[in-house]
Each structure stands twice: as structure tokens, then as C-alpha cells.
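Here you get one chain, nothing else, as C-alpha cells; it is the form predicted on its own.
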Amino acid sequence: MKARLEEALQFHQSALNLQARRQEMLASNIANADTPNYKARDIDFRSALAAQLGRPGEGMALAQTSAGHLPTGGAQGFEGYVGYRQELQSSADGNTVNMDVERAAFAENALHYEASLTFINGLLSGMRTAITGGQ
């Protein structure tokens, strides 16, 4: 039964984790906008979310970049799948954070976070209901 649950929960825990990442790296971006040669940054969450849920068991991994951070258990995390936008306008100063896409991609972003956790609440009250024969 406990197998049942986590493997039912695994992709949306994945996602969950990814989607607050990638919140905090546009809340970075956004919070960087007027800072010169800053360069916008954000996860490929596709690639990211298909390849936490190739390896399950496995949740987020921190990414070891000095030899004398402590060990991460040897996973690789998603900082792989981290790039930087594409400059759609030149700035004087260097920076590449468009303003506009940041707030509609850091929207969408809450969006789907929001809907991954109603997703989670209906699957969890769903199996409650289960366990109790609805009483």
C-alpha cells in the first residue's frame, strides 16, 4: 500500500520540486533585471521532469561543484538541464532579463505549481475516502 502511495505521489512530488526551482530562478532573474551582464537563466522542465522520473526513488540531488562541498550521494541533480534564455533584445548594459517574459513565464510557472498541489490534495483525499469507505 505504501509502495501504491509513493509511486501515485512521484511525479507530482518531482514536479513540485522542479516548478519551485524554477520559481526561484525567475524570481533571481527578475530581482536581477537592472543588475549589468546579468544573464537570464531557466530550466528546460521537460527534459528536467522526464529525467527525475527515469530514476525513481530519487528525489531532487544537489549539484556538487566544488571539491569541498559534501557529497551529494553521487545523484546527479537538475542543474544539467539549466540554460540561459535567448537575448530577444540587446541591452546596453549587457543584461539579458526581459521583464515580459519573466512575469508571464514566473505566472505560468505559479500556475502550474497551484495545479500540481490541487492534483495532490484530490489524489490524497481520493485514497482517505478509499481507506475509509467514505465515512
The other form holds:
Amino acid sequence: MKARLEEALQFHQSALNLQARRQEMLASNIANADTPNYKARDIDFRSALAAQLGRPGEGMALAQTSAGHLPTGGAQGFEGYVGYRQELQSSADGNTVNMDVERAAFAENALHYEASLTFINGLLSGMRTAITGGQ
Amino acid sequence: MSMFDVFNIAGSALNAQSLRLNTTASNLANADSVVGEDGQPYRAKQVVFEAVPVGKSEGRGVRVTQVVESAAPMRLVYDPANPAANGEGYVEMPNVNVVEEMVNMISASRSYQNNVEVMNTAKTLLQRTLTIGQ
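Since the one above is the form predicted on its own, can you give the form predicted in complex with its partner chain too?
Let's see the whole complex now, leading with the same chain.
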């Protein structure tokens, strides 16, 4: 039972982790909309999620700020899935950020993130109902 | 925690864009400053942006690496009565292109707004994350 709960949460945790990373990457693109020679990047979400699910137990890693900290495992494991966006309209300064695309992707990713949170909450409240017998 | 890096990234962009806005304001204010502090006419200034890594993650923030002076030729205005006029009666005016500066200002303020929006979204998502399981 515990394994099943963990398994169910594992998927959403991985998805949430990746969505947070993607959000950060899209924020970088929007922040650098006026930086010359900046190339917009994005994550191949499907492949990255599949790869992360293929390695159970490797969730979000905690930052180790001291040598005495125990390793928490969990590589980020998506570096190989980051790519550069194909440019739709070229600009003279070599910047490939298309603000429409980035804003749309940012809003979409934010919604997906909220959806993942809702799923996790639903799962947890379902489990709580099972534990308390609906009382 | 990567979502926190969004604040750093958007924050660095806000910083950079407000500096750009400052530069534009300075250019517009000095569009007619014939004599600067060095005795020369004011020269238009432009900021140079650069992408810099933020934290240990893949994210990239923005930094202003330098403020360069415009190499555009000075505007010559015929005004023999002006004390700053040269022997032929021409006054060297600043090389500020007001139209360009206005466009720059609008672009900078829109970019600023965009990044504020990004910050707000990240804040909402983090707040929702904090309420997991409640």
C-alpha cells in the first residue's frame, strides 16, 4: 500500500519537478528577450519525464550547502533534454526569443504545474479518506 | 528549489530593464544639452545586456555589462547667435535621436512589465505549492 502511494506520488513529483525547471527556463527566455545573441531554450518535456520515471527513487535533489550534509541522491537528470528553440523570425542581433511563443508556453506550463498540484492534493485527500474510513 | 530561481532571473531582468529606462531618460533629458560636464556636448548612452547564469541551475539572468556612448555623428545646427557656435556659425548638438529613444523606452517598459508578470505567476505557483495536502 505504501509502495503504491509512493509510486503514485512519484509520477506527480517528477512532473512537478520538471515543470518547475521548465518554468525557470521559460523565465530565462523572457528575461533575456533583449539580450543580443541569446538563444531561447526549452525542455523536451515528454522525453525528460519518461527518462526521470525510468529511474525510480531519483526525485528532486536537496541542495548540499555544507560538506557535512548527507547526499540525498536524485540527479536532476534532464540536462540531455534541453534544446534550442527554432527561430520563427530572425532578428539582427542574433536573439531568438519570440515573446508570443514564450509567454504562451509560460502560461501553459503554469497551468500544468497547477494541475499537477491539484492531482497531488486529490491523491492525498483520497488517501486520507481511505485512512479515516470516510469519518 | 528551482522555482525560487525564477525570482532571481526575473529580478535581474527588472534591474537591467530599469537601468535601460534610466539611460533612456538621461538621453531624452539631455537631448539639447550643448555643454556637458567636460565642456563637450552630451553623447547618447546605450546599455549592453549579457546573459549570466543564475544559481547552480540552467537558468540565465540578465546583466548590464557596460554603458557605451553612441558613435553617431553630432547634430549640427546653424545658430550663429549661440555662444557655443563655431567659426562657421554651427552649434554641435547632442547625437540623441529622440524617436529612437522613445521606442527604446516603450520596449524597456514592456519588457519590465513582462518580467513583473513572470514574478507574479511564480509567486502564485509557489503559494499553491505551500498548500499541498491541506
